[in-house]
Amino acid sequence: MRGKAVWIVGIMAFVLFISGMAIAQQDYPSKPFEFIAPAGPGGGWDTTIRMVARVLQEEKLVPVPMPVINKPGGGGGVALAYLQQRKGDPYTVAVYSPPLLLINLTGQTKLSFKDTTPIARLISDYGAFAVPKNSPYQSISEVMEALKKDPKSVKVGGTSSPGSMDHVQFLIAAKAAGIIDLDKIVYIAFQEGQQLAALLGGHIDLLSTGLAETQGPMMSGDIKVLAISRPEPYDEGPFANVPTLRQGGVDAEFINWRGLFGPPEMPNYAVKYLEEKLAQLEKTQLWDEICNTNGWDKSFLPAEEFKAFLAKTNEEYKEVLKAIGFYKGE
């Protein structure tokens, strides 16, 4: 009887569970999101985040509140250790591009995207190789062909530390180029601000940025921008004259992309919720706006095409980072 009265209990148990489950997946959502930016306002992860959250709140697509909150720290660790804490919550969504898969494969942090729930892929930025209106190098082709015969003949400088965002774009286009010592490139770091000033005084030859960053001295004259890592060439704009990598001889891209993520196990019908409200803000006006305002292309992917693409890239991340000894995994 005693072992009956136990069965009986843990399957009274489990029905109250699955009915909790029911009517929290119905009621769903019903008290406010809590939105992350890894990193401090103002910046591309600060900014992307905040404009969802203006455009499903505006355009009435999510009806409970999205307030943004900062947690910065780590290159985006402290956000992802924060996000292991929630583990299973419907109402914790971060945002996060790159850095989420190389702060792993760069050791900083053993937590990865697969400690996480890709929701969507939403938008593209990408990046910009430049050098100063005087350089002697007039396409991306021949900066090439001077690191074939030397590695050490261009200093490329970027904002990202070495392993990162800026370092590894520029990697990843040297390593289609067919150049083999990818190490002996020297990659040089600077603080925000520094960049275009090493590249106008020489104390760099290429600058390797992102779009956004070489817009203004591209336009007065100071520098040339002989690259884009977009796929394609843009059909207007400032960087319509810009040929891409492809374009320029280099069988390569970068995609600077950002997209929505929970916490581990977050429950499938959040993600479905999400994924749902955010495919719907993609199609509206508002958005379309704020892309074109801040230079972004839209990209969305749903959840299983998001966690496919992330793979595929951290595979193509790994492969330059162990080129040039800056891998830490297994």
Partner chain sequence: MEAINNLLYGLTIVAKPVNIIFMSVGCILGTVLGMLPGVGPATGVALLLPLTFTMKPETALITMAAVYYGAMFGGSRSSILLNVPGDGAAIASCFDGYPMTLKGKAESALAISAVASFIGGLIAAVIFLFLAMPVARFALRFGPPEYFVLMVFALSATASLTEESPVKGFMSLLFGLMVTTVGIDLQSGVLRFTFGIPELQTGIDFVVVIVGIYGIGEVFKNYETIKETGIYALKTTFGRIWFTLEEWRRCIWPILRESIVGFIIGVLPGAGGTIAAMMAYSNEKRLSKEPESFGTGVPEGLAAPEAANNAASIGAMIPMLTLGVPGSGTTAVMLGALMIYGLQPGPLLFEQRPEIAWGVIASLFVGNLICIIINLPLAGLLVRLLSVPGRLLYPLIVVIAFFGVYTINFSVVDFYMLLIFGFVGYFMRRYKVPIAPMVLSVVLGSSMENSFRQSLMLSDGSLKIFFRSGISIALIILTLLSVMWPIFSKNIKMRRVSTKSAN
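To test you: the structure above is the form predicted on its own. What is the structure of the form predicted in complex with the partner chain?
Left out here are the partners and the other molecules; the chain alone remains.
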């Protein structure tokens, strides 16, 4: 008797569960999303996801509110751990970029991009390699030549610790230029805007950083940007006359991609829905304007292709990190 009752209750629960899922699918989205910026207010992640929420709202693409919550800490690791608690939730969405792969490869967190559900890649930003205005180096290939002779001759500065984005983007270029002792290159990490002050004051020889940071001092002539990591040169805008790494004789590129991610096991209907909305967002004029002001390139990739891109990129970073002894994987 007892066993039978359990069975009946069990079957009823199962039926309810299935129909509940069907309802969830039809009404989706029926409650507010939770958009997560894995860093504090004001940075790249925070700006990106706030702008996405703004366009989705203003263009009436998504009918429910999308409040942005900041979950800083651990270079994005805290938010990644938080996503694990939200396993299977169709309403949680976070923004990430290369550090998502890097913090896993350098052992900062055990969690990797495989513990998320990639939804779509949205934009690409690029790195810049800058020197003080009175620097002896006139081009990126001259820097690489000097490093080939003596890997310690050029002191490279960047934001955040070794093995992070600023460091890796320079190493990818150095590797392509044929430098073998990548681990001997001196990389000095700075914080709170001190990297730019250190470059302007001539305390470091080269700054590896994001495009946006170099724009102001480059336009005023205080620093020289030797190369940008974009695959193609810009046709217009402040960086139109700056060579790419390839034009400078270094066969490399570095893309600071940004995309949206759901928690692990996010239901397929949710991924499809968001993927489609983001594809529509990509076509709005407002998004164009936002990308222009921020100097971002639109680079939409749907979920499946984004996943493949992540796997490929992960291998590329892994190789560079192995070369400098920062890879902490199996």
